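Okay, so here's just one chain, in structure tokens, the form predicted on its own.
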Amino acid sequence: MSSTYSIKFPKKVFSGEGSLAELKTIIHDTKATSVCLMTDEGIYGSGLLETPLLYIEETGLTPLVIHDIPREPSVYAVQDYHKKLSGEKVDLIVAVGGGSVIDMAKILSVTMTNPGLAEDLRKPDAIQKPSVPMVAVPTTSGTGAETTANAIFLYPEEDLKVGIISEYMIPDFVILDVSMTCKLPPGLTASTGVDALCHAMESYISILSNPFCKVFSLEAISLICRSIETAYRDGSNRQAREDMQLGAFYAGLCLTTSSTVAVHALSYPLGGKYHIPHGISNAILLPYVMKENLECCREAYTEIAPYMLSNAEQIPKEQWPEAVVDYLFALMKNLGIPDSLQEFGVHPEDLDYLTDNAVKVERLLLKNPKKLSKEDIKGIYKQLLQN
């Protein structure tokens, strides 16, 4: 456990069915004189935008609406949005949407305040001054994007997905409004909310683990593992619905204390590569990361098992990690999870150049509980690649 810790939190948390109406109160408060709205084409073409443009319009402004972020932003899309609002002396951003819309309006809104950041975004040091205030509606529970303080952008000619932070990333304002979910098919539901549960479990083992996140984890974990396969099943469940966005939440809070692990490690290059979707590819790799830590995590998992485990009273608790790690196996196979990676045009000739890159991403692997060799890293995969 760290020894020293903190936290960090948006500004201003609204929440509830029908929060989303608090963009006007957002809009007052700030002086806004001029909106992007930002969010995805699938988000657009469902409808979704139609009830915060309208308190946006009841305000009296009109805003400038951005549509088209891509699932997997490139920096050169940062850099042409960025072309996009300059000159429009926008003063407040709306993100709309999952991780990758909400990841573009954190970087775009302080790129608009740090001359010179766009062009070249692997100078974080470059972030000196506030962000124009941001923001951050999720339609999605799973990436915690909400309340992180970072951002991730894929390099294409490197096959690479780099990450950048900044407390001036946080968002200023976060809304969870459970009826912005309740469309998201159960695929998203399953990929996103694992997502976020890797994000709990992984920030609870991680060495940075500290009292401010095993609170957050452990409600995450609790929330989330009650709820996903009731989401998955029926969407229209807003008692689920709403468990999710809060575990979501709740798991992305960890993240500003703590910090990942493995499992992200190790999904980094099969993003990079292999386009794989984030939470399918840290999906995938969950239960197998959290078996190859179970003897240096036995602790913790005792201490997650009755959060996660609805049955845990009716196991021996000397039994709860393996549980734990069964448990796991057991709701991928529940939500549809693939057990393989071929099935994205990953073969077996491809094991040295996952386990180089994944090798590369020390910020995380130093964080795992278990130093994790070469070989374990590629034995990791290499079950992904037999099944």
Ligand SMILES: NC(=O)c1ccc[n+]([C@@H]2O[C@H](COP(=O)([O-])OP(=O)(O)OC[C@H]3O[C@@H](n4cnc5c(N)ncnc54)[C@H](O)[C@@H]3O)[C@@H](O)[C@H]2O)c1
The other form holds:
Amino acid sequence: MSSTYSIKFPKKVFSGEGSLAELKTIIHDTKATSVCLMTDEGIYGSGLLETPLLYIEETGLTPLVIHDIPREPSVYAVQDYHKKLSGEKVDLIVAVGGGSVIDMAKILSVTMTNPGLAEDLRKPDAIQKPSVPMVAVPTTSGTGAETTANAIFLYPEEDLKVGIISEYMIPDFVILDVSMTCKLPPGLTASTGVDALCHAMESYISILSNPFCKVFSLEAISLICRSIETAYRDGSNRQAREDMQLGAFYAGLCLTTSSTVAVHALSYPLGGKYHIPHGISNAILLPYVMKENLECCREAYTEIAPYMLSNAEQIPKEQWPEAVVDYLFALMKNLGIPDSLQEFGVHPEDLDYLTDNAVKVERLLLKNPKKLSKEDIKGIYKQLLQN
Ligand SMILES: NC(=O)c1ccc[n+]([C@@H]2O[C@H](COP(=O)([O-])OP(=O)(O)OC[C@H]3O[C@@H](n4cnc5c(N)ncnc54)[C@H](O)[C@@H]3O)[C@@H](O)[C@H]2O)c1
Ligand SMILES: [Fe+2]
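Let me have the form predicted together with the named molecule next, following on from the form predicted on its own.
To see the whole picture, the full complex is given below, headed by that same chain.
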């Protein structure tokens, strides 16, 4: 099968424990004189900002620190921070955080160089000029935002989350230092880690899948599946944390040449209206959507099985597709992921709302290997509202 895809990556990646010190190299190489350091309250409160702050100060600079980026930010938050920064001279942005902080830093890096963009992020072709240079330091191992071209924001009036896409938002520098993820609590380790697994699996089965994506996808699946339960149970296990960090980064790389599919599509209304965090809604949906895709994906699941299942060799090969689905159900249980939406305030009477709004996420549904009918989508939500 032929495929065409373009490869666009961050310019430079520093990885390994201690690589955070490379912030000084970046500041030196970019000749930055005014650095803005961004994070959120959770990370700030946990003391994680101290080391990057120290490294920046060691270069003789005093960064402008923003430490209150909201979780799963709205478009209004983008406008507020854009306003705050408009009087400042910033020539390097350093984002220390999960997808919420990195997405905010990505969009601000282009609102600062593209006049008028902050007023309407969705204006077609609004992003014409390169961004202010940016460094992403991920502290969750999930979204892959450190390498993707998109940033996601809530439009509260429309109960909608929208992805803004531009290659100028691919961070210039990425620092993968495991010491930044070790304090991530178990619940967030599980849900953000499953988000990364979704990226790896969905991009593999997407109709946009390609040989490049498949290499990184299988490696991401292998790293994540061998370490996610250990990282969840024992957050101080460095090897497991390193595997998760690299796995999430590889899964992000997959998204740049392929796409997510129905898991993320059905997740959108759950984030938009019910404000279920991105990782959790994807994790709840993953086994159910992959079960729905089973018959269309027997070959793909057979290819994935040896990377995902530690006991694949003991299972007859023709049963590997079912074993992959069984593994996903068992994994969510082991990670304490709920198998019901009811505890998030979503009830059976919301079924039509969810279905109608998921159907609108054509951008992703059209890339799902099985063409899902409205009834198929309703059927998936229904199972999650009955439990
Ligand atoms: N740009 C992309 O490619 C992309 C892809 C998927 C999702 N997203 C978006 O990313 C956001 C979700 O990001 P996320 O799942 O990484 O979570 P997050 O950034 O929202 O963080 C979740 C919570 O974890 C805390 N936290 C993060 N790192 C920590 C650490 N090391 N120790 C202790 N606490 C820590 C934060 O303070 C926060 O309260 C959503 O808005 C989602 O839509 C973006
Ligand atoms: Fe995601």
